[in-house]
Structures are given as C-alpha cells and as structure tokens.
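Okay, so here's just one chain, in structure tokens, the form predicted alone.
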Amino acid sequence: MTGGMHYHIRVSSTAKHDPILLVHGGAWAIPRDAEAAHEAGVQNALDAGYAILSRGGSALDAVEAAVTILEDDPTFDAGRGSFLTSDGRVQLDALLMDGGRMKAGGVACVERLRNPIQAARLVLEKSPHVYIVGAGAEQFALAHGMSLIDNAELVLDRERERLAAAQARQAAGFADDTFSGHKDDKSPETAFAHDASSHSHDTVGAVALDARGNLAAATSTGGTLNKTPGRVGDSSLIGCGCYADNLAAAVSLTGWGEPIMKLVLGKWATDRVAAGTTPELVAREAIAYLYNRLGGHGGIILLGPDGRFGLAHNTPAMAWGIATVSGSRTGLTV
C-alpha cells in the first residue's frame, strides 16, 4: 500500500448470530470543523440501526433505519442538504438489498422524496422490479404511502453557495478535474489533491448482520456537485455501490462513482469473500484495485456472514462507525 493511505481493521470472527452494524458517512477530505458533525451523525445512525438488531429485528430494517437517519442529517450528501445539480436541484439515488431473499430495491433521480432509502424499500417489497427512476419512482412511492415534498425543502443555502462557487470556477476556466479514466504515476495522496471533484463525497451507507444470520446493505446519495441532471452514480446500482448476499457478504461503497461503476466493485468484493478471502483483506484490495486500475478514490465497508468485517479508504478520511454486542465506536480513519 502506498503512502499509508489504505487502511483496514482486523477483528476476531464474531459468532454468526451476534448482530453487527457498520455505517459510513462518506470518504473524502473531511474538514476539521466538520469532523464532530460527521462522527455524531454516524453515531446517531448506529444507535437507530442497532436498537433494531438488539431486539431481534432484521438486518434489512436496521440498515434502512440507519440510512434514514443519515439522509435526515444535512451534514451528509444524502437527502436534505445534498449537492445540487447544475440547474440547482437535488436529485437523489438509493438502493437497499436483502442478502437472505436476494431481493433489491432502488430508486434514482428522485426530487420529491425526503427519504429515498424508504422508497427503495417499497420497491424491494411491493414491486416486481428492482429499479424505478424519476417521476415514476415518486409516483410509486406516493401510491404506497410516502408523501411528496417540494424539492426546495431539500435545498440548503450552503449548497446554493457551493454550486455558485463551482460554476464560477468553471466559467473562469478552472473546471474540476473530473476523473479521466486513466491511472497516472501520482501517488493516491497526490492524485487526490489534484482531483477537485473527489474532495467531497458524503454518500452514506450501512451493512448489517442480524441474529438470524441474514445480511443486508443500503446506500444513499445526492450524487456529485454540479452534476448533469439525470446523472446516476454507483450508489444505487446493484453490485456497484451496494450489494448483499448471505452466501458472500454485504457491502456499501462511497467515493467517485464512475470508476466504481466501471469495476462493478461491490460485486467484485463480495465475490472474493465468497471465494474465501477475509473481508479485512478484500476491503483493502478493493480500494487498491480501484486506484491501480482506474485511478479512483473512495471507501468501502464490507461484512461477511460470519461477522468478520473490513473497512478501507484511500482518501484523507472516511466517516465510519460500528456497533456490536460489545458497544459502538466511530472514527474518521481506519
């Protein structure tokens, strides 16, 4: 690993029926003055999700609850407070997957839903489809009891100012160095410093193992700053930013979506756990592969059916947290 930028945690194997919840709140250069808010948000998500697991609830319910908390927290790029599209709107994507039933539900480009992860759950439970987008997803959610809101309720003045600044840089000829698809000879740290588009990725996610041994995963995002309306990243694409299979692992990723999508990195990681490599090692290898193959930056949380887990990132920080029968903890590096 180069420059100390790839991290992982090793733990002893957890008994199959001991519940565990892992949460992330984005991998990027989190500013010092935002660190406390990131850790507090992750802790709140852990508390909500693990309360369900501790009373025998399902992994699916736990990850939905955890991500709902993060969507409601304007600290993160999910739900209210998300980055704005180039035309000044919020468009949200989310995916939820049940590793026991091998069922998934996703929504993308929704503008009138406060909690897209809850709409994704409705798609999983109430629809024969896996993925519904745009106005169709909003109408599906409305028909199944969710309320539609005005998009302005999701927009913060902070994000209007951030969009204006980004567009001013573009107009001045200082466009963000969007991922080019080619690895150069820079170290991950140097490459990250030159990739302005990677400086803020607060995509959120959670993976869980419940007392019955079922795995689940969820990921939610507002996408990238100044994105073209209609752009969909990795977060809500099955096997890319999110995946769960009881016979393999549960995974959620965060970071620059295009290279993650090209590698189908979530499925790549879970397949390697299924083949016998430990989640701790796979997490580290996945982030190394992301950078070495496509110059990408991001973070991963990965949980196996035996309770072993891995976390890794090649960004300056990643907001993360874990809750087990022994308690919970959060951090910004792993």
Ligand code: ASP
Second form
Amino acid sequence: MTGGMHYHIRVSSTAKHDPILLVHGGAWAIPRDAEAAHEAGVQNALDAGYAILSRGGSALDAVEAAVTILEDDPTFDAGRGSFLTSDGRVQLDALLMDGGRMKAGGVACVERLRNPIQAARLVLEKSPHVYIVGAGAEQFALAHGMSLIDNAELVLDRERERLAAAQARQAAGFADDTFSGHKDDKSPETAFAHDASSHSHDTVGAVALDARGNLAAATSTGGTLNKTPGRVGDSSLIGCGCYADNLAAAVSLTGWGEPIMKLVLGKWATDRVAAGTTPELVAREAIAYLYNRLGGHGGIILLGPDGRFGLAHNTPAMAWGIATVSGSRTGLTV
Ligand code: ASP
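Having seen the form predicted alone, could you give me the form predicted in complex with the ligand?
Next comes the full complex, and the chain you just saw is listed first.
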C-alpha cells in the first residue's frame, strides 16, 4: 500500500443465503424445575429473531431482538432477574457486533437500563466509540431516547435470597465442595471459582446469518453472583464473550468470565474458523482449551459465514436453540 492510500473493505455477498439464528441462555447445571422456563425463553427468542431474518431483515436486528426477549425474561441472568453484586444491585454488561460493517457497541456496569443490548446498539450506531460504561453509558442511552429506570425494578427477591445464601457460604469459608481446583490454592480468584462453579451461568447470547450473508453476534449478562461492584466479565468484552466478522464467524460465549477473558476465547474461536476448521470442531476445541488451560467452564455458540455452526459446553447443561428455514428446535444439552 502506498503512503496515504487507505482501503476500507466491507465484506458481504450479493448471493442469497438461507438465514440462521442460534441463541443460548447460559451453561450450568440447570435444575429440573427450571428446564421448561429455559427452553420456553430460548424458543421465544428464536421466534422474535427469526421473524426478522425471514422477512429479509439484518442479522444485527435479529440478534438484538432475540437478546431483548431474553433480557426481559427473568429466568435468565440478563436484564431483570440478574444476579446481584455483593452490595445487592443489578449491574449489566452487553455487547453486539456487526460482522459486515465491522462495527461493535458495548456497555458495562449499567444499573438503570432495562435492555442494555439496545443501549449497546445505540453505541454501535450513534457513537464514534465501541464501549461506554457506567453512568456515561446510561446518559448516552437517555440522550438517544431510552428510559432510565430505578435499579430496584431489576432486582428480584429470588436473587436477594440467592445472594444472602452465597454470602453465608462465603462467610463459612466456601463449605460446599464443587470446585475441582487445587485444595491449597487460596487465591481470591480460586476462592471465587469455588463458589461460582456451583452456581448458574445464565448469560444470554445470539449469533445470526442473514439473507445477504452478513453475520452478527450479541451477548448480555448480569455477570456473576456476588461480584464486586464495577467488575466486568467476558460477555461484553469484544473478542471475549462476543465477536463477529464476515471473514471469520460469529460467536457468543457463557460461563465463568475471568478465564474466558484471559484466553480472548471468542476471537480464538473465530480465527480458527477463518483458518478453515469447521465451527462444529472449533466449538468443541474452544471449550476443551478453556478447561485444559485454565480449568474454566462454560458454553459456546459459533456460526460460520457458510451457515455451518457449532455448539459445545462442559457444564452439565446449556440452554440453546436454533432456527433455520426448515424450522426451529431447542435443547438443554449438546
Ligand atoms: N460470562 C458471564 C460473566 O462472567 C457469566 C455467565 O456467562 O453467566 O460475567
């Protein structure tokens, strides 16, 4: 390239593609009495997102619509009904990415927005930035037409009880026995993992391919139970819990965020699809890498530009769903 010349490549094809939408509603040991609610929530998200794709709408609109439904459903750790911070508040993180325009928008630590994924979309469309956090993100959303609500509207009694139980366990020195790490490792992160691994990872996400051949991804979360106020996990960090590029793949992850962040696992996975490995194999490899390298647990949905996809988790269950031209289906294990 000669000095002063710049290339901007927008990658999309004119060919007609069969649209595909995949969603997840978290990877953990989903209890029996919560199974139906998880599958129903995932199905509702598929219905909303695929309605957009089947009338020729964009992958970005579809993932935003699907995740909005999941944020509004108190079953999941996103939007209302999310896990609480150690001081009893809901703090939300969300990111979406358009793989055709290579644009991304994220928000983190927002407390007064019912649908952080819609604020993330505003960041993507209406700001020169990729990421806005805290009060700045709330004011940005307000300035672009979103309402600010009281944080208490996002907090459920169920979550107050869950937080109290987690803090009682913490005070008792993590008496439960679900962590498989080294017994002598008393670091704060290991202690947190000990507790986190016994709890749910109900983050939500979606990946889509539209009829124009564009990919998009979205992930939204209330983060981990009893997190320190201000903590940001993998979900809304670009290339960690969410990424999309038409030249590679679209991905959304869920699980224990700190290991996923350290491995930049979303980008790790999409790079491998770009290099020619099938999404089906890469999804399994990504979760194996997460566990083998850092003892992490979680789940992944991964979609390539040719419509091939992969799902994997190393937790007992992961709520997932897929919609294609031939219909839709949901499941709780892969
Ligand atoms: N990955 C999320 C986080 O660490 C939690 C989850 O997936 O449920 O914030």
